[in-house]
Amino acid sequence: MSDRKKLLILCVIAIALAVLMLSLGLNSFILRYALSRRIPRLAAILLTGCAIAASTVVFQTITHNRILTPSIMGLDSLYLFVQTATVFVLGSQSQIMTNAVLNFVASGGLMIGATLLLFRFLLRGDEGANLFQLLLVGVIMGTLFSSGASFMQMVIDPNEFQAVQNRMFASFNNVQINVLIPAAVILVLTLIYIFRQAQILDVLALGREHAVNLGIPYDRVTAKLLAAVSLLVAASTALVGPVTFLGLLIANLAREMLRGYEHRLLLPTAALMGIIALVGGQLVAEHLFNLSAPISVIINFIGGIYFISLLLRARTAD
């Protein structure tokens, strides 16, 4: 079966998943009030399925190593502790954790803000982009933030806690239109500026060395292609919640899917396996376990098989 095939039964099944979450359970009398509350959240994972599987592709061509996401930077660790600091410090019925625009430009804009910030001191000089210094601050600083974060969620109120702990997993059953507005802005803006640079990671796909023989500047493409996951992580994780191991499945599953490497598969053939995942996640959350188990706790639990089976077939390969 050919690629393109393939790419379009993953559309087919993307679309039939979409039709049944709008429509399973509706009638006559909750159709306006249903579909207001569900158009918003098919949108939502719509985007952050396209953000997370294009970021993590993106940065598995840039490292070469198909087992690194882009949370090992940090910005997961850096939310959560955003989150919790500001319940630590400012209480739960603060403007910045009741009003979800406010905390969506906060949070959002201190994980952008740091991730520039970190690109300006390590991407920079004419020796090139130091990569793996970059990932090992990322883990630092990671680490730090989740260390941060744990120590405070220790001592704060147990009342106060239960602010925090909904912002820990990932969740689309109460996302809000002014929200989704300017977040679908900067994704959808982010994904254009991504998939027009597909024949760039093609080339950047073949390492430093063949990339700079080719032509492509590669100190220059490499930060302004990081600088464009940390946007779309940053923004999806401020939309909805860190969301782990879901680009780690889905990265790998289109990259073994498909015969050939091309981006231009490869970056759509991603984005529709993550938002199967996702919608189909979020049904069997709504209707199997009745929203007792979140979707990214259904998420988490499969990539993190699928990590482990990762590491043990390259060790059986070696």
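Everything numeric in this text was worked out from a predicted model, so none of it was measured. Take the two forms, find the largest set of C-alpha atoms that superpose within 1.5 Å, and that set is the rigid core. Numbering follows the first chain given and starts at 1. What changes on going to the form predicted in complex with the partner chain:
Core-superposed comparison between these two forms: the CA of V19 stays below a 2 Å shift. Put the two forms on the same core and the Cα of I305 is off by 2 Å or more between these two forms.
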Second form
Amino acid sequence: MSDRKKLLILCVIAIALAVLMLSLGLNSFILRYALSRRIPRLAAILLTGCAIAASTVVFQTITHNRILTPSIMGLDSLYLFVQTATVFVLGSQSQIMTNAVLNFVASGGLMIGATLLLFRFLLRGDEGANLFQLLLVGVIMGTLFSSGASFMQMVIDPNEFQAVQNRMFASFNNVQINVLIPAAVILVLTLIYIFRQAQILDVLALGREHAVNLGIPYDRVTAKLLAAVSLLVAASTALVGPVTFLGLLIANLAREMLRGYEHRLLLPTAALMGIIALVGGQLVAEHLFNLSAPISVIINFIGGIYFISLLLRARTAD
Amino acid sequence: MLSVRNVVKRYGQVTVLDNVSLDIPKGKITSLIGPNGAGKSTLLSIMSRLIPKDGGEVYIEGREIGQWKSSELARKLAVLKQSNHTNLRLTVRQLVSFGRFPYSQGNLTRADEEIVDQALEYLQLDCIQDKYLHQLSGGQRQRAYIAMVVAQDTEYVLLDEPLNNLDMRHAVEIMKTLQNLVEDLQKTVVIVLHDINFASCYSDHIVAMDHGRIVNAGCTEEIICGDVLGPLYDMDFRIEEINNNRICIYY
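Could you switch over to the form predicted in complex with the partner chain, since the one displayed so far is the form predicted on its own?
Shown next: the complete complex, the earlier chain at its head.
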């Protein structure tokens, strides 16, 4: 089967699931109300699906590592830390926790600010960005933030912990339209930027020396792409919570499925898989588990099974 | 013209290149030779802007390498380092097509395709052009990467130990290909070589390096003689003339 055909099939599945999600259990009494809730939810899912896919694919291409995801930069740890610290210091009834727009601006702004600071700090040197230094700092900061968050979660009032817990897992159940719009603007623009770099990403995948030889200003291009990745992660995390868990699965599935290497195909394939996984996961969470299990748990469960089957298959092939 | 002026490279306390100045003659094959750790590969990497230098200048056509736009330079100078591996699922043809990126930014025109065809033919890869890189032998893969550099169609071609992993037949073929590039297409080729006899038989100009300095530079006859090579490698050389080629016996 050709890569284009595979892409088309994924497209059909994604659309079918999206329609199912919008229409399941709909009747004329609740039509208006249900749609006013379901359309923003679907939009949030589409956006985050694309964002996770693109950020992970780009991140893996830049780092030449297929088992890394942008979560290694520690942005979702920072998010959790900010949420926990806010509840810990100001309480769960504070403006930042109850006002969705304020929360989005505060946590999203902090994540973007932190990345910019990190980049500024590391791009100062004459030799340009040292990618792995940048990642190491990210790992260390991520660990620091997640330890800080766990510490506060230990000592916090159990009732207040509930408010933190709601933020610990990605959730599409309560997407607010006035948060969705600014997030959508950021995400769509960044996604367009990344897609336009598809052919440069192909060259970057060859390795640093080949990319320089072929005339790519390597340090500048990778710094810009990393900034775009951080923007995607920051905006989608601020919108629905920590979501990078899905990236590893869909990026590898997409690379596995395609014959070619081109990012022109790889990016949309991974994005469609992200959408299918999220919409499918959300449908299962809503209708099978009645929202008692978070979507990340469901997707990680299925993803885990897939990876084990991959390992077993590789074993029998040897 | 490719010239190096007072180039210095240090890694911490260790000076790898110590005030190196050098002119690469145009339209010739120049070999960089010398013992391990002499700084040959480092010099090649600096000449091709793969690594930054700590001092000095590299001029290409009179313009300092840092003043060139990276994309412009990629149409003037191509470089290939010795260890090339990728985990991308690429066919030979797709890899060679990357050589056209500086011209077409990934959207290959018919003219680009023709140049890719020629490069494949030049390296005798046309019959395996649709094979994936990971299916190839080390030597075939090496030739595929060289074909990419040929497709890049630059005036200067810099190669770091291109004969690694190659058996004698393919090594000779590569050197002959490089000679053709120089003779037919007036390219300037700079290679780092370990096999002194390959350097002797195929290069026009040889630069001998040791301890980060240029010990000697000149045409092949001047360098391939016991007085130069003996102290350079710190061993005895016997040099015989066979078919107009100087062959070193040091085994």
